[in-house]
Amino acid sequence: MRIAVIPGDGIGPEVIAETIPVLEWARGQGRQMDWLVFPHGADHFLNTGETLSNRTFMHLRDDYDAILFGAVGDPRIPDGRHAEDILLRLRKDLLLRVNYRPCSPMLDVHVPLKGVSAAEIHLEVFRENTEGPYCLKGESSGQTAMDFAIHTQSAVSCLLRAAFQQAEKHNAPLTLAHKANVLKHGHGLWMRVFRELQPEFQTVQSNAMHADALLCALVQRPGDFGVIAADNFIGDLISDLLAAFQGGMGLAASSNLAIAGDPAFKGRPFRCTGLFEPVHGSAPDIAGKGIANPAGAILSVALMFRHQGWEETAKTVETSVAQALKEGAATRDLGGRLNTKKMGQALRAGLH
């Protein structure tokens, strides 16, 4: 397994520091791998102009396996020009359709819904990654803008087809967040695919849900709800809010992946099937400080690990951080006192 990592910008280089020491231990374990630290973020541009070159972009689409990355987002860069390059073509041009964001909490006192634990929760969000809102189309003139958003049959096929052999998988309730009320054409081609999709999955307990009551009924009853399938903005604000299940940002991990099935493969294999990352993004308010909680990063390289096969490996990770937040290790987002380093030692106290 060859991994690409690519640390950014704020908190990204240490959070990723974090997880270094994990690849280390798992290639002790016997795991092969090796992996290369690529410089590509805000200092990167400012110092170069160089956002993400074609050779540069060709290079970890046909030598690596994954990606793993921290964050980008700089306020040098008011503009976020470098991000939409690095990041959004990542996802865009490597055909990662799938934003998978699992939330399964680790401790009661995490959740912060009134009567609810830990156990009752296990959802999976699958977000739409490559088009909806984010394809950064529109115009402006005078006092009106506009932004497009972009829905294709292929694309949409692609993530619900994933949503509905995970809930399969998993025996898991599969519901799809839109809003087709308002949205008539983009959405409407979302419901049009979702029900000639559930014939083949008859076994899949499936329905539709508009977004906003969708959100409602997670804070009031998050255990009757599995794989939650949405486009990609709407799968944006219910996995932050998923998020906040777990005990905040700084605990949620997630992964960006290719589907085999992709029609857009065809003729062209690229080696590259994921990217990693933590949902926090830079932080640029807290980056320096040495307060940036490396668990969501941690437990991305765990998913890495699931998504190489690799599952007692995974496995391994995610009990070492379990173990680590049951102990008590905490950094301030948590209410603690440790910071990034002595949280990494923690998280990472449990693999051996």
Second form
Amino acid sequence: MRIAVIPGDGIGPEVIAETIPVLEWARGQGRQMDWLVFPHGADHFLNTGETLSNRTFMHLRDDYDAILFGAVGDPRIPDGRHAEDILLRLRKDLLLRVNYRPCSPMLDVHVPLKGVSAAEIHLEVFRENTEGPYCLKGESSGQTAMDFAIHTQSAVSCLLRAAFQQAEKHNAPLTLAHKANVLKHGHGLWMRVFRELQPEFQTVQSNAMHADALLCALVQRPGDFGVIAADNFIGDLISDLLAAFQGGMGLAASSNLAIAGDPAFKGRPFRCTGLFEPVHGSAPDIAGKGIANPAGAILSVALMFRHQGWEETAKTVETSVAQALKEGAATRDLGGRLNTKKMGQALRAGLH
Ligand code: NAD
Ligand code: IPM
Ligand code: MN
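Beyond the form predicted on its own, can we have the form predicted in complex with ligand IPM?
So here's everything in the complex, that chain up top.
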């Protein structure tokens, strides 16, 4: 496996530094891989004017199997142009339709919901990752501003089919989060595709819910839900709620995945089929202090190993993280005192 590592901005490089020994360990276990670190992010843009050139994009697409990503976002670039050109472009142009964001809290004390234990919560977000309001240029006269959202049958089908398949595999309920009551065209299309797929997945208990009501129900009875499918925007919001269920932004992991049968590949899939990143951003409020929690980044490496088919290696990483947390390893966001480096060491202690 060839991995392109893009640490990015803020705490991105701090948490990604703690993932490199995980790659080295896995290689020591006989997993064949190499990686190269790319400088793309705010500093690189401010120094060179390059966000992500077409040449680099094609290099990542054709010469790497996976991208390990930190975070992008920098107060010196308030319009977030480089984030759009790097992260959003990679998701969109690599056709990484699914943003997969699992939520299985590891410890009861991490769950902020009254009377709910970690064992009751097994949620998985399938967020559409290439469309919605993220991908079209809006406009503004200053007084009036417009953003536009696009939803295509082909992207929505890819996402929903993947979500149905996961629900089937895990024997979990599937809920589509939507606002078709107001977004009649876009979310109307989601509803139609959802209804069309339901008969194909008769063993899956599937339901569509208004996203606002779903958020309320998720907080009140998270154990009733399993796989949650949503468009790009609603999926983004649900992701951070579920990060809170797991103990906060520092713990949540995610992958961005290509779908093998995606018609947009026209039968010729790209080499790069996944981008793996913690759910959190660059956290400018704590960047440079060495206190960020690297768990979300390390758990994203586990998702990358799993995607590569290295299930046992992925499990060992997850078990090591879970064991360290259980033994009380904690950065400040978890109420502890460990800095990023010590936390990284503790989370990796079970890698033998
Ligand atoms: P954020 O996720 O960066 O931070 C939200 C809060 O969580 C902050 O208080 C932060 O300190 C805390 N936090 C986040 N990660 C943490 C960690 N690993 N350990 C401990 N605490 C952690 O979200 P934001 O503040 O809304 O955004 C900051 C910047 O990051 C913005 O520019 C935003 O656009 C960008 N962003 C990028 C990504 C990404 O690259 N995937 C994701 C989200 C936000
Ligand atoms: C995320 C982030 C990004 C998103 C931003 C930084 C563009 O919030 O990965 O969840 O909204 O997708
Ligand atoms: Mn987000």
